[in-house]
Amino acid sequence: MSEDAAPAVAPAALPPSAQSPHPRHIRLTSHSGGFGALPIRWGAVTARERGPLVGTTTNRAHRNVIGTHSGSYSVYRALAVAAGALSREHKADLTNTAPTDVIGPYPQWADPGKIVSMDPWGAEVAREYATELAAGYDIRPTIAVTKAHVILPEVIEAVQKGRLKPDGKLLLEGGAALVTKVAVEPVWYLPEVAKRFGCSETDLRRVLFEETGGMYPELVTRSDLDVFLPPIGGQTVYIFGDPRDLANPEVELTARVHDECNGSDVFGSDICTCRPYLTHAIEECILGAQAQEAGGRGGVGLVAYSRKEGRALGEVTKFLVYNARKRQVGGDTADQYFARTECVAGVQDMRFQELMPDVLHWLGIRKIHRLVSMSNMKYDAITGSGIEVGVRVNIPDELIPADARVEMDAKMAAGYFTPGAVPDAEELKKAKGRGLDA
């Protein structure tokens, strides 16, 4: 063999999608319509009318949407089909994943403007698509209802301490709250999400195309597919109580909506108040669902849980802001809180709540009676969206961290939430972070 020749390479070396005798050519679809694509009709009434989101990659003639299922873990899929793990051409058998609590139909399911980045209709796809199943279509639940038991060690020493009284149904002995938990992805209807965004639909897909590196040439070449699976994190949902009952504005709904924060909610950070204000949520949710009023009725609680770490920023972003925030002259102070993320990021927060509330809606919420929120932004957007809220609730002082004490005078300086003094310029100069090294 010449030196400059190439090695030969064994067939079974290679993944089992390289070894088609075929030879593949990549497919950019530039025009609209599909041999096989079916039609879809956002904000019908029903799922038959609406008709299925199909982000399949088995067969691309019958797709009629940008994107593909499972969000961000559609790279994690794409790894396992390059190694040869998983057939690309796998369909998921659905049988008994069926929902565990039947969830609507809802008034709101038919408004295309109430629920424009989740599919209403994403958790019955085994029952209202099996005809379209049956015939070879791959279509895939975006959304899954389950039953769980939640233990928390917050919980546990709530039921110690007697704040909280295990009731042998919604809280066990052992401090197990038993839940209903739904598991979300993101469905974005690109039409209503410019609008929410105040923005074009034709600069929306633009953006989108160009800020994910060309990842979806569909947005801007594809002008009659309405539908976009984007490749991002989630949401769970966990339902303290009956899930028919979030419908009812007579019932009493405690409601927490959460954004992630790994570092406090997992590993207990105390440089912000995110798990404590979580668990106090959660306990207020079971007491709320416990308690009996004039009718004898128990009322519902609520965790809406988001992937948006780090403000929707990220982990990195946060860590380089807390080192910003406690190396810069004078220490970390709440005056210089948000300037801080701004300075690293560019933005103060990029979590924009304006699809926040389409999962309410899909609950059927009309009324939550106490919103365990100081997040002005939050609120905003669900009383915009047209559900009422009664009481805010805040957390108490006793849980804030010393550390995180810098966080929530500057967010109460911005407008959230609080029963007491808002802090002002001078306060919020007062160093009272601590150091990196502390």
Given for the second form:
There are 2 protein chains.
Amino acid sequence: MSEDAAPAVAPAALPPSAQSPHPRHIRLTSHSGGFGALPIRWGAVTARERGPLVGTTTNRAHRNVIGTHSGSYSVYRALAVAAGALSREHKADLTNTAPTDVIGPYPQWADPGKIVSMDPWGAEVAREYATELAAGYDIRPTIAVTKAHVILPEVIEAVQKGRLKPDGKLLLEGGAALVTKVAVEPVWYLPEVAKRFGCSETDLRRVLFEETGGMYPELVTRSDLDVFLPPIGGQTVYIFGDPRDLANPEVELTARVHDECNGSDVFGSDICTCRPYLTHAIEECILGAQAQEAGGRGGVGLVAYSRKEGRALGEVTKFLVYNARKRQVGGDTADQYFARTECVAGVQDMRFQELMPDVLHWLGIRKIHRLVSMSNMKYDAITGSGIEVGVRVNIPDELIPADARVEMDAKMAAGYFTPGAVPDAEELKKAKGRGLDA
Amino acid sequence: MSEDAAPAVAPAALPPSAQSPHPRHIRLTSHSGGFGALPIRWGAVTARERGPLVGTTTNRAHRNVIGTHSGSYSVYRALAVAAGALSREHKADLTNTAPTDVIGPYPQWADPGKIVSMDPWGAEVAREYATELAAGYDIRPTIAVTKAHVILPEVIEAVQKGRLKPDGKLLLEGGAALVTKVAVEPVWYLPEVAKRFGCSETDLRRVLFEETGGMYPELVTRSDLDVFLPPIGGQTVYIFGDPRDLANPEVELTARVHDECNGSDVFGSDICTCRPYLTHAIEECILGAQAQEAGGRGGVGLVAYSRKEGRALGEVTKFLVYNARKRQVGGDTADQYFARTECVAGVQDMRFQELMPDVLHWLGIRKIHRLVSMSNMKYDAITGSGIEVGVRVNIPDELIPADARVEMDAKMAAGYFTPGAVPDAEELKKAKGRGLDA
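Which structure goes with the form predicted together with another copy of the chain, now that we have seen the form predicted on its own?
Up next: the whole complex, starting with the chain shown before.
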């Protein structure tokens, strides 16, 4: 941008170097990522005060984060450039891509410790940072909001059996459910992520570097960069009903937070309850959104789906554990369920629900009336973050596949919610999973 | 290991530094990853000649690859260490984790250019590298093979409608299908990956570093390390029938290679055909495995599922494109389908089928009798890699959701296989997707 073509709106956040064709190389603040980079003030009340996140690979001087966009798909983007299929100068044309629904801003957005693993302003970069975009900054959305019709065989069955009734609005004849859906990429504000895990920021940065085999040296060398875009999967939110109702504690909210399990969610493997619980939750969400209790206005439903395959251990480890469980002396029993995972992986679970409530706060949620989950870890994380939970909805017994009884018993004994009896040590030896040759 | 406790089997591949408590710091070969690291000879005939891949974060001197295990889940592993939940010294106890089925070795494994994005020996590290494991090397499986029962509502429906018949062996009463399933983590041999994409290895390394915002400087500084464990999702293979039959071109093979689409595969979004095509392929695989044509011995079925969400652009980009398609002047039509993706992403597709055939060669496949896919990119990649394809099976019209007609027409016009007429320019303007407010 030349100096005689200043924009009508003064770009308050732009450093002098961005306003001039001859950058003056002035370091602006301790939070600035370098010369020409815009400062980030995490937890600021407005998007303009917070400043945009710039993870561009084109103009390094503009970068104010560690890592880049699209989570692990940045590796595929690199392949596209290497193959000559994508220009490295390409900037996204964001025409017509704006969210179908405006989410927030909510008071939680202005608390730097409340949302630490996503960018609350990530859906509205085209609107909020128009000036900086016009000035040549490569700013990309980390959140996208759209509308969809979802058609699940289990929902169609619920309609056929009369458990769900099409209303032509939330649920159509034929079983399609209308949703607003939101994709969210991970954006970590490292000082507050460290607090969530009870370690120092310095330790978090060092361990992230060392335990990934040396990914992003900037984690240890650039303590002035506070924001990290990690190359991991993000999350997707499905909303049944009006997204604005999520922030109204008077409107009944039915919600499930679900961690990815490709083997069950897609392929219907019978060793766990993941898909049955997910589709049960969707049925509950539709019912809840249709409910007329709250003054005839209906409720709202939410499924937040996180890409944390195999307890965030990945599918190779998951399958190794399956083999160890089914081959151990005495067979696959609930009393050994967690032990086998720990032998192979060193931990029972690596999903860490500590960051999970962020997306709920982003949606403005203060109360979940019906939480469709039995996990004590999820419950503790949600309530610990200040969100009230009404009742907890367990998976109906008839939806638990026979071979998944082992997992279910083990989890209930370990603290998972159940309205029934908690299995004792003797009980845990009873349910036995199928062997590998059956 | 002390010098007076030498293993019974001489560890041929062990460098002197590993055999002595006082490492001599001798650089062994140009392919050695440093002092104490074992050499890798990609494409060697045996696992022992090839040597193990060591991506440990514990003893850096042992590392002979760039990156570490578990794809993008290495970031969660780091969080576990930072949180104090996982000891960084933990080594996997591989007791009872061995594959349920032995896959290979096949002649393709010994061709360094045939399998370049996975480790053919990755399932058998405990057996093949027992000596090195005993000597303290931290060697992990990158492949796991197990058995499962999968229960899909669409398969149950096919049984109820008489299209599929339970045989008590491959398909049970009630609709559970028996499978062998395999999880595979990405392992890239960079010299040959570069060849697949038609660029120099130096360019590939530089671009992988730059376009990820500086991930793994070793990509450019350590040209002696040829193997990269990228932090991306892997793939899962579902086999219907005997896995050994995959390598026998006389046995009829029905196969689909499927790229992840969470919105359809799990949630049944009606804007694309992903889940309908996948479940149709599973039905075809079961039918094919049951078929008695080939001398009464039955066939074999295969679904290879790759984690390449939203054409490897990620879900945020995918949803932005949905909005741009549905809001453009004239609405969502097939003639603009690819243009909208390119505006936002810079490319129409980033899945790159160039690496996809590797898993087929790992399974020993030489002929696919029935390929359940219409993608010309997949077909070209498979046949181009030397695998013969018999017939191609398109998705039946009645399985295409109404809103997915736009995508289907656009793809057929762009070269996707269809037994029917290819839509012309006029035809491409006809099918119109739903708007965002419907």
